[in-house]
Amino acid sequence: MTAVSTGSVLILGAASDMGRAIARRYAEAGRALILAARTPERLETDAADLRLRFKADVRTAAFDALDTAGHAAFLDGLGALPDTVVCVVGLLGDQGKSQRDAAVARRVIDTNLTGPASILGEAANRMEARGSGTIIGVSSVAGERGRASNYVYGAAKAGLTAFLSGLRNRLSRAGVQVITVKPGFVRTRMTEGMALPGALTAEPDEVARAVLAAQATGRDVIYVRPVWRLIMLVIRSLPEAVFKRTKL
């Protein structure tokens, strides 16, 4: 069991609904946290509030996880590598935009795969190096089919997850905990306008919790909602000769 009432933080895309939100339970718990994202002027107003609720040591960093090849000068210039890196750096885009626009799909596959792989990698190197060290990665239950209607973004979780996956297998006898967050629909400004049914929709806040429950306890693999899992089982079950005939 890893426990959680010690070691600093970084939260890679802590200006996201998710990101603000887990930010807020670790701070809660008694963690330094260093918010991460592309203008840290955002972030701010967030530190503040941490600062005078929980007196947490909080500091804000800039982080664009497109720019890979600044990552490692990233991670260097934090000073010491942090003990717990989570990512949650994402990018739903538009399917039918992907579509038509390779641009569009790449930079969709950049900032859910390509990106989050380039700075996790970073530090897997670094806390491998060191011996300890925990990486949280926000991935997505749409990595585990491919389905007409996100399929582009469900590729670059597939990924994600496939990344994470061999992360944790490599990285298992070096001391390094790595965990792969499956959050299934979570309400969000990503997912503003969206028809999200309720039984399968969760709050930011329930992330956070599940985040920092699965590090406590060691877990791998979390869906945030368990009945997702038994709703993925299905769909990866499902005959492509009949997936494909379904509207998914």
Given for the second form:
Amino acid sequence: MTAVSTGSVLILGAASDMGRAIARRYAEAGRALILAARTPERLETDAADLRLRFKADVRTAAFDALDTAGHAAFLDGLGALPDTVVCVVGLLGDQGKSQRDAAVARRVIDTNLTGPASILGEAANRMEARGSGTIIGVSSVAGERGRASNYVYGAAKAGLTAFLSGLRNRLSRAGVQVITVKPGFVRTRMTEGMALPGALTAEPDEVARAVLAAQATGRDVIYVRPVWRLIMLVIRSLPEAVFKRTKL
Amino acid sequence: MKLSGWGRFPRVESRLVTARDQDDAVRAVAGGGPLIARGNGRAYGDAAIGPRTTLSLLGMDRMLGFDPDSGVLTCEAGVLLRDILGVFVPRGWFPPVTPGTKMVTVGGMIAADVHGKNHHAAGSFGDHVDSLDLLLADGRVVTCGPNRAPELFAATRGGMGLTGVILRASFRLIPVETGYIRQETLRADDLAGIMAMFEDSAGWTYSVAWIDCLAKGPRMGRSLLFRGEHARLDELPAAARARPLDVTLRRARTVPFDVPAIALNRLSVGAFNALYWRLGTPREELIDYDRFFYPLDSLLEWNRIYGRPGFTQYQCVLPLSTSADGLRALLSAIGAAGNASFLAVLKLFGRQDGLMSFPMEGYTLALDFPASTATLGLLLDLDAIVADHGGRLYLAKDARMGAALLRRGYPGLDGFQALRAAHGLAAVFRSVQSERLGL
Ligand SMILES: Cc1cc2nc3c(=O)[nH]c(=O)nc-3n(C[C@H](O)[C@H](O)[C@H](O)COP(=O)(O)OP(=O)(O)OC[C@H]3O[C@@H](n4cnc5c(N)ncnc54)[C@H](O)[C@@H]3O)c2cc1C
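Alternative state: the form predicted together with its partner chain, after the form predicted on its own:
Once more the chain from above appears, this time first in line as the rest of the complex follows.
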């Protein structure tokens, strides 16, 4: 079993709804936090909130997932390497636009795969050298089978899922924990305005609780709402001949 | 999507948009409306539903600063009272005024200018607000308070979101030594008895009565009065004195399904009320603040006990001079109609001015009714009694009153409308309620 961690937590994509919810739960658990996002000024109100609510030790940092050339310097610039790195960076994008414009598709793939793989890879190397740490990547059930309605996003998430799985395989004996989170539908800015099925839709805070629980209990891959494990089992096992005629 | 208030009546189609920060709110308002701000949807009726767009402030829920010298907390409008209690009671601070549920937002408390069991002693929530940031129709954000843009402030507290979107507010918490309340329960046999008891209790910080509104004849108005004070450290039993602010809260349960309407008939409610009154033996006790202020919050979604059609709360206030007559007339009408009301709450308000604030010096009565045609008929009779006695209804509970009753009850209405017109607010900030009331 993995021991419950106590060190600092770096949250990449901290301005997102999931990032904010995860930050609150870690702050509540007494962990020091580094909130990172493209415009760190916008994180100041969240930092003030965490300090006031939980007396948390919080700082903010500028981080751009797409600036992969700067990722090593970003981590080194933090001072001490954080105990835990959570990556919530993501972009749903618009499938129709991605189909028409390769630059748009590229951005979706870079934001969901290239950028996260780059920064988590850098963090992994440092944690491996240190011999401890936790990497948590938020991927998606959309990565389990490509669907007409969002396969560019799905392909990027499939890549991230495979990346995390490989990282876990490589680091399991190095004392570094790697967790893959597959949230399913979550009520966030990304999904605002969509008609989401209530029973399958999680609140950002549920994701946050699931993340902390997974770290504490040493889980590898989590679905935030357990019913998704079943749904994805069914979706994965549909024969291609059948699947291609569905409108999922 | 279909939106409704806490009473689940009415349900209205509206586009729900969430503001995570000021930019989001500005963008939503720039669309030109009509729209209305929404907190946690604890207003019973249609006050927090926009005719086209509804702007949820639940994404703006950050606490921004606290000054331990003055007790002033600054936070975004979507912060829940539950969270304020969770953070500040353990540090020895308590909200100056609290409604009967902690599942409300700061913005919702200001917009309805909510009252608590201490209205006679502390006034309404707006009396404790130092300043607030208000987003107007043209995208400007104005800071207002009792000493800054006071007209805008006066119209905004109690203004039900019709003057703009409250983004942030600063208000004063009060210091407490413990998380407990010293409560006394008293029993009154009739209306005169309970009114006398309220007057005798003026020196208590908190007072409220539960009234059996099905009791008739000489028993009409029989009630239990609950009055309370924040317990001092030396009033706690030795065991609790080591951690006086550590009140371990009860686990909330959820009502698992919609209860069929039949369960709430005259007989069951009558039996419940009679039993409750009998069990209310006069006593003194120490209870934690959660049980004293929020007995219903431990039953999440208790609004579902009224079943699918939903329910409505009827809360009126009558001026002191007409209260005795008016309450008698109201209780007679309710008793005669035999409409079951589970919860009937009576409270004596202190003085209050304010353009659109609900409280006035006098008695307020609050009753829950299932939303049915029979109820709606009875409520029209109650409206007439309230109007005849110079009273008014609470907009945060209302789902069905007419414009005439509003106009008679709220003398500040013309000033309120003039201010809305002068700032160009009337076309942009509208709710289903305001359209129903011709505001
Ligand atoms: C069980 C229960 C007990 C209650 N007890 C009491 C009581 O004892 N005393 C009392 O006074 N009230 C009481 N209420 C009513 C409740 O306090 C008010 O309805 C309160 O306004 C609800 O807050 P909310 O955040 O849910 O706001 P909502 O219900 O979402 O909105 C209420 C009004 O405030 C406006 N509003 C909300 N946020 C903003 C904002 N940021 N800017 C501008 N306008 C805004 C809305 O437009 C709407 O007009 C009770 C309600 C319940 C369900």
